[in-house]
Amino acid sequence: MLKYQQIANEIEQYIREQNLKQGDKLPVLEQMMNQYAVSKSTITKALELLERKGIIFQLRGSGIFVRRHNRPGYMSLFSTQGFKSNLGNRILTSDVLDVSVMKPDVLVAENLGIDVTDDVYRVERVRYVDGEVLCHEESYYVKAIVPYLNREIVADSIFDYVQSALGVTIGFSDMYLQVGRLTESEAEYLGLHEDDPTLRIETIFHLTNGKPFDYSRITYHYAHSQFVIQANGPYM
């Protein structure tokens, strides 16, 4: 975990432990720099992460304020930090079905901006929250960027690993959503029936330099998936 992520987690924990409410004011930037003994840029990145997660909001010239907490059980749909970072005290587990090195097909290569002769890690897993099936996930990682994965890493948080162990900094993501019905094989993974409703999300995750490194396809269990979308400005 990078320093700014650690600080963001500590600030979020402080808000929770102090039971701070919507509109409560946090210490100013300079106080946080002294408290955590880090640079202005590190604190700024931590605050930007908390703002993206909907934990705080900032008013120029006025300060940093607590934003209303999410409803229990709802996950941030537009997080670039993976599931584990926005589940709070809920327990995330994984049933790892596959971790293997392969050559990508045309679709995967196109989404990752690589050639079909390049190597990728294919990861397939079923994910559970508090023991209930959340989703079936199939992901592809560019091996030149993520050179090593194993079942132990994949069973936990891949994003935590690539950021802390590999020093990879995740920048932004492109997300494609589609509501449909489950195929027979999808239904089997999720413990549902063929033609039950589902939400499918394809996501391409990029580094801060804009280079794609992860292309994922996730199929959600309709009864166990609740999401929140927090906007930082008015819709047009």
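Would you generate the structure of this protein in the form predicted together with the DNA, following the form predicted alone above?
The text that comes after this line covers the one chain and nothing more.
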């Protein structure tokens, strides 16, 4: 692991262990340089990472402070979107409804930047947090990139498998949000009624080289899905 990532983790752990709260001040940059025995720019990179994660904020001339959202019941939108990070102490489980190889339809192929004759894995799951229905997910993986999947892998975190076993790294993603009403079949999966409100998110996940490898459609249970997004900006 890179130095600045390692340091970022240690600082995050420090905040957790010391139970620091919103506005609490961290050691100053120079002290961190000495403590971790690295140059200023390495500490700066570590802190910048934590800033992007919404853990801290830095104030020139003043110091480095803890930032915290912490509304109970709200999950980070990204934590449920493959980017594991921390779902806190909540337990995430899945019912696997389907894992199969197939040819994509035009829409799926388009979103994945492949041909309709290329193979994809289709995965369908219902996901739960602490036993409560969170969402219904239908996702497609480019088989040329993810050559093998089974129900066991899919029941756990697909992204962990893809990264560790296949050695590919996920780069970035585009998420498309929409609000609408449930269809009858969706309602059944979620234990709700037809026409109940829902949040739909389509996501295209790309590898670091820019190639899409996963296109997924998620339909959320409106009552069990409350999300937090921490934004830094405006960037200029």
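The structure displayed is predicted, hence computed values, not measured ones. Take the two forms, superpose them, and find the largest set of C-alpha atoms that agree within 1.5 Å; that set is the rigid core. Residue numbers count along the first chain shown, from 1.
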| Gly210 C-alpha relocation of at least 2 Å between the two forms, rigid core basis | no
> After fitting the rigid core, is the C-alpha of Tyr222 off by 2 Å or more between the two forms?
Replying inline: no
Shift of the Cα of Lys53 between the two forms with the rigid core overlaid, in Å, rounds to 3.5
